[in-house]
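In the block that follows, a single chain appears as structure tokens, in the form predicted alone.
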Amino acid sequence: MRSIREILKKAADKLIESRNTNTPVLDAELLLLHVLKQSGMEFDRIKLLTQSGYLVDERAAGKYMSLIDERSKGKPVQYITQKQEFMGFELFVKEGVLIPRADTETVVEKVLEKASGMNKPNIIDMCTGSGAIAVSLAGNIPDGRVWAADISDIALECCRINAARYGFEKRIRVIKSDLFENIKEEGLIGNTDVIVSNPPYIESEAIKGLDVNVRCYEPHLALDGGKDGLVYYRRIVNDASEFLKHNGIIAFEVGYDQGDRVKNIMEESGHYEDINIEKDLSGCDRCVWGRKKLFGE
């Protein structure tokens, strides 16, 4: 048997050598915590340091090093452990669904701010993926109902699991839909308070230059926004106005340099007013939102 200190060092050295992660020590710790938990041992990162002499049995150590092998090839930790934290919720994720990012919390926080005071709001989460936005909104707006739409079967599976994990099955309706195509019979036309979306927004050619962890593992369906990265914004902006109430809110996650372009798309549609660009904690464009105009204004 080997100590936690010994196997962590071996794992971290292997990850450093692979050059497929910028956080080798953290990744090594997270994967060890995952294996220890599966073995019935409750550890946290502090306990790993304070009890680094603890001996790990050979079976657990072997399992751990096999996971380190996967990570050294670029497979994200979240796909290995099948979990990711978002807005205080632990979400189930697996290969084939986009891994939720902390950047998206900027969008959720803005929607929560704008939805404050709404009575039983109807919300559409377009391109829901794992359901990170849908679950966060359902968890923070107790009288709200969310329609979570995506075209990916894997994404919908993850979203259903995450909604059920927190008891939101009755308030999150999961729908397979190519954008708004299958939502038209849901009674939401002219009756939607909020539409929020984190759509695919990376330029097609730029995908080739992404980090191996993203390029080779995360679904291109959830990444590829077309030649200029804006294909889905145009489609959603044009169709969303049919669903939103007057003064209803539409909010998008955007790439770090896309704020002005998405704002222009919304302005040129003629359907929205009070359009704003919000920055994330790094000072980059992250959210564009606006209100539905009263027709004829």
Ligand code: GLN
Second form
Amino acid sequence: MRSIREILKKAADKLIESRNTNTPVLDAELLLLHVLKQSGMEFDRIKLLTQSGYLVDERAAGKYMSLIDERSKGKPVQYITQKQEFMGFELFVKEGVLIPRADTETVVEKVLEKASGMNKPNIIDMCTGSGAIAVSLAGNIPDGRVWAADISDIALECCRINAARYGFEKRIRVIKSDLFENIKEEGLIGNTDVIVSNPPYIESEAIKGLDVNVRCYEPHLALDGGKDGLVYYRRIVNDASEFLKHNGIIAFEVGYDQGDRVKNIMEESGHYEDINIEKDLSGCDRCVWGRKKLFGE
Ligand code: GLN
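Since the one above is the form predicted alone, can you give the form predicted together with glutamine too?
Below is the whole assembly, all chains and molecules, this chain first.
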């Protein structure tokens, strides 16, 4: 049997050598915590240090090195542990759904600010994926109702699990839909307070240049925004307007260099006013939002 210290060192060395992660030590620790938890031992990262002499049994150590092997090939930690924290919620994820990003919290914060003071808002989360936006909005807007739509069955499965995990089954309605196609019968036309979306927005050609962790493991369906990356913004901007109430809010996550272009798409549609670009914590454009005009057609 080997100690925590020994197997962590071995794992981190293997991850460093693979060059497929920028955070080899952290990844090695998180995966060890995951394996220890599965064998009934609740450690945390501090305890890994203070009890680094603890002997890990052979079975757990074997399991651990097989996970390290997967990570060394580029599989994201979150797909191995099947979880990602977002706005304080621990979300279930698995291969086939995009891993929620901290960037998206910028969009949720903006929507929460705009929705404060709304009474029982009806919210559509278009392209919900694992339901990160839907769950964090439902959790922070206790009288809100959320329609979470996605075309991917794996996304819908994750979203349902996450809604149920926090007891939001009654306030989050999970709908399989190609954009707004199956939302039309939901009584939301002219009756929606907020439409929020983190659609696929990477230019098709740029996908092959993404990091191996993303390119080989995350669903291209959730990333590929067409030739110029803006295909879904155009469609959503156009289709969303009939759903929104006057003064209703539309809010998008955008790529770091897409703020002006998405703002233009919204302006040119003629449906929206008061259009703003918000930056994320790294100072990059991250959210574009606006209000539905009264007579915009
Ligand atoms: N933020 C994601 C990435 O850069 C892209 C998400 C999306 O296309 N909506 O990998």
